[in-house]
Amino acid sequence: MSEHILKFNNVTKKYLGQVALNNISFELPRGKIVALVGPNGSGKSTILKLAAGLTRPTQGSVTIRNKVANRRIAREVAYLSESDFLYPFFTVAETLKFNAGLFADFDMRKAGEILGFMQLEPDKKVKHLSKGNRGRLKILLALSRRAPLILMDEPLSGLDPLVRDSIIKSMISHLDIQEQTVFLSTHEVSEVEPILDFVISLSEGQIIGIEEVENIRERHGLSLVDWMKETMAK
């Protein structure tokens, strides 16, 4: 693997006592597009909040590009959650302005590119989208960062299937992929496949399984779909 730009050392996260994640372990490298899959309540949005800096884990720690993961890591992270996190007041120009001056590395030439593309209108108001238009336009706002690290929580979640496959090409042309890294869950496993590196299967907090995408093709003679259903039976 080349230079790691996310790590997670023997992490456990509890919750009021219960464990979110037990003594989990594994490191991303750069410019790569990474999945994490597994069942509702496995883990998976809590390790984004980690990578985020948005909660801090009960043991272990959490780096990003040898820095510990907090609240300041933001300047490094761009994080989609999949709450909706949109102001609904704002018009979708003004969510891209408002954007821009709070992170450094918003590039308004791209996002304005990616507008474009996903058929979004500038003037109309966030409370006046639909489900899966608001989810274009946090998927148009994690894209336009050009942060080293992008989290993306079920970024599918809500949109139309007859668009998905759009919006997947649409991440691709979009990504720096030299210098980003996508780190990503979804439940889309099928439709995701085919843009990715590395997936990391989770079940009840606990790592089950990481693959290169291509060894999973290659080695094992199994679609991803396929290959989950196998690690979750052992």
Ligand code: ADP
The other form holds:
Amino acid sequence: MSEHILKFNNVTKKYLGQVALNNISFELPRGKIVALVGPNGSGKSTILKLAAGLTRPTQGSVTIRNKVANRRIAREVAYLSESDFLYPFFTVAETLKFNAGLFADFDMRKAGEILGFMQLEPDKKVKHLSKGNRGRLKILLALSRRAPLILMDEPLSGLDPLVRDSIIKSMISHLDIQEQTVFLSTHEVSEVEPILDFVISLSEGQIIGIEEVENIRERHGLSLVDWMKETMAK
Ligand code: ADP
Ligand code: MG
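Show the same protein again, this time as the form predicted in complex with ligand ADP rather than the form predicted alone.
Okay, now the whole complex, with that chain kicking things off.
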């Protein structure tokens, strides 16, 4: 097994006494694309926020390359939240510059490449971008980081199929697939299936399945969607 980048060790997370995650443990290796799937409220966003060091576990530990995940490890992770965090009055180019100032590992050359790939206009103001192009810009910002761990909370949600396709293509072409691990939550399972290495299935704050995608296809002879249904039915 290759080196681990992210480790959840018996993690429980409660909000005001209510259990959001119930004693979960898993490890993600380096250089893999991993999907987090499960119904709304199952704990996907909570896992990603814990991994980003933005919230702390009630019990257990979350570590990135053996360091406790807290706000100080922000440079080790690129975190793309569900909410729209772009500044509307910035142009696309200014948004890149702003992020380059924020993160030492922001790779402007790569950002330029992805910009061309996604056909985003540098001089356009964020507030004038379509929803799809705002989605593309957010992905661009995450993929331009040389961080070993890239976390994306539902990067495809609410976007049309063409935009989702360009985002998925950009992930495979612009990631450093040897070094970077991508951990993303999604409902668009069949669309991301071709690029996935692992999948973690959640239900009510617990892991109900964790499997290599190749195994699901070869050993179980199932599509990812059918495998998910099977884990849910147990
Ligand atoms: P998902 O992303 O899979 O929809 P979440 O991680 O957002 O799930 O939520 C898991 C559970 O934790 C849900 O029951 C949700 O209501 C609860 N929860 C999430 N964030 C908060 C919060 N800030 N305060 C209180 N409860 C929360
Ligand atoms: Mg969520």
